[in-house]
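Only one chain is given next, in structure tokens, and it is the form predicted alone.
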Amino acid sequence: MKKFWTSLAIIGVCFLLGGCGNKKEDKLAAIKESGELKVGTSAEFAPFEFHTLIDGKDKIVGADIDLAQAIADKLGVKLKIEDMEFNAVLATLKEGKVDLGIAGISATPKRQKAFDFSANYYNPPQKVVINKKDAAKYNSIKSLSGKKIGAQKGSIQEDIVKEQFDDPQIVSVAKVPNLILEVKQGSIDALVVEETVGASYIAQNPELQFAAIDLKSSEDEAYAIALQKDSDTLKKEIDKIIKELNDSGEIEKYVKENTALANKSTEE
């Protein structure tokens, strides 16, 4: 009997405490009791997220920069940018050490079931970049059956060269920089990449160019804001906010501003 009401006792306790160890944690409370919001990128995808020099200082800069900056004014908090490899912010933020992913990430099927994402923010077409010398080789989808094509590790990308060309060699690689030297020595016979990125690289090296290809574009591959999973009303303040700016067109001017960016970056 004694037990029986220790047992009863602690359940009252439970619910009255909105239940034992079951609570979802409120993410956007925690963010802003904490005063501070921490957001996994990797910054070497121009003009979304790269390093530059300002004041002769390195500093990580781009349109999901800007677009982050926005969201920790609106919700009141400092913004802090933690830079890594594509392939680990999805790990880093299971793991939850950010707050959320903001780098050109696309909410595909499988990594929905992993995490929650914020309404698309942006939705990129998708190109070929291949050496000018190469333009005539490489004109169709066909042309490039069997050749080594590019794309980032953990990327959408992977998933276009293996979707849409015709048994493709492969080669992922960490970060797009590398890709971009790989197409420009041989090494690889052209990169998939979301068109913005493809032009500040092209920009800056001008041996290079769009092939004359036209891949299929859909929604999965539109960027989206990755969350931990159940974090529902940080995510409906964060789709309030993508809404906001897209309305007012500010997202669209961060990618054209930093585009502009990037490219005298690289000129200077």
Second form
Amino acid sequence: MKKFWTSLAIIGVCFLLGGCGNKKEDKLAAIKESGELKVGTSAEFAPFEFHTLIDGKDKIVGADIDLAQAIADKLGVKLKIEDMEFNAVLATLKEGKVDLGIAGISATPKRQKAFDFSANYYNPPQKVVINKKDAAKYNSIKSLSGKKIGAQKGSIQEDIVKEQFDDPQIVSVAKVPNLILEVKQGSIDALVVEETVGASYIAQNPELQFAAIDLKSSEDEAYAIALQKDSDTLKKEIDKIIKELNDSGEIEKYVKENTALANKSTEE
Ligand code: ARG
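Requested next: the structure of the form predicted in complex with ligand ARG (the form predicted alone having been shown above).
In what comes next, the whole complex appears, and the chain from above leads the way.
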């Protein structure tokens, strides 16, 4: 009985302070107060986030990084990028170690159960990347039956491989550039990736191309910014910024500029 009253008292105090469970914490106000926007990403995904050398120094750049910078600027805070494996981005956000996940993250219904998402900001279709020399051989879903098909670990492409191919041997790899290398070397037959990203790596690897295979794509796969649950005020603010950047053609511009930058970095 004593325990009961103690618990009740704790609940009461929590209630008065309005802080328990952090449900009511205003995340937007907290970011402004800290002076810093912490963004989790996985910089192996050109043109959205990738490493490049600028004046001999390694830098993380990309369309998502420009988007993150625009948000930080509008909030009047500094941007801090935390680079990690894609597989860890949402988990790190859940733990509250970053404020946002911006990594070409598809706002699927499954993920929406655990996270809030901003409005969509990009929606590329799904594509299959193969070696040019295999173009005649791999030209249908059926032609890849039972073959080794790569997908990034923790990505929706893993599900797409499992759901849309017959009896595939799925090969999950942490980083997209390593998947590209595996296709080139022939240790996997194909890989599934979104068009804008695939096109960027094909431009850097002329022995590769898209297969003439149509995959099912859906609106559920569009990119959105991931936020912790109960981020209402922050979501509102970010949606407003995304709308402005979309309407003015800025996001399209980020993608174009960073595609050019990604191609340039391999030429040097
Ligand atoms: N859109 C896919 C997903 O959300 C892949 C995203 C991969 N992003 C990255 N930065 N590697 O599952």
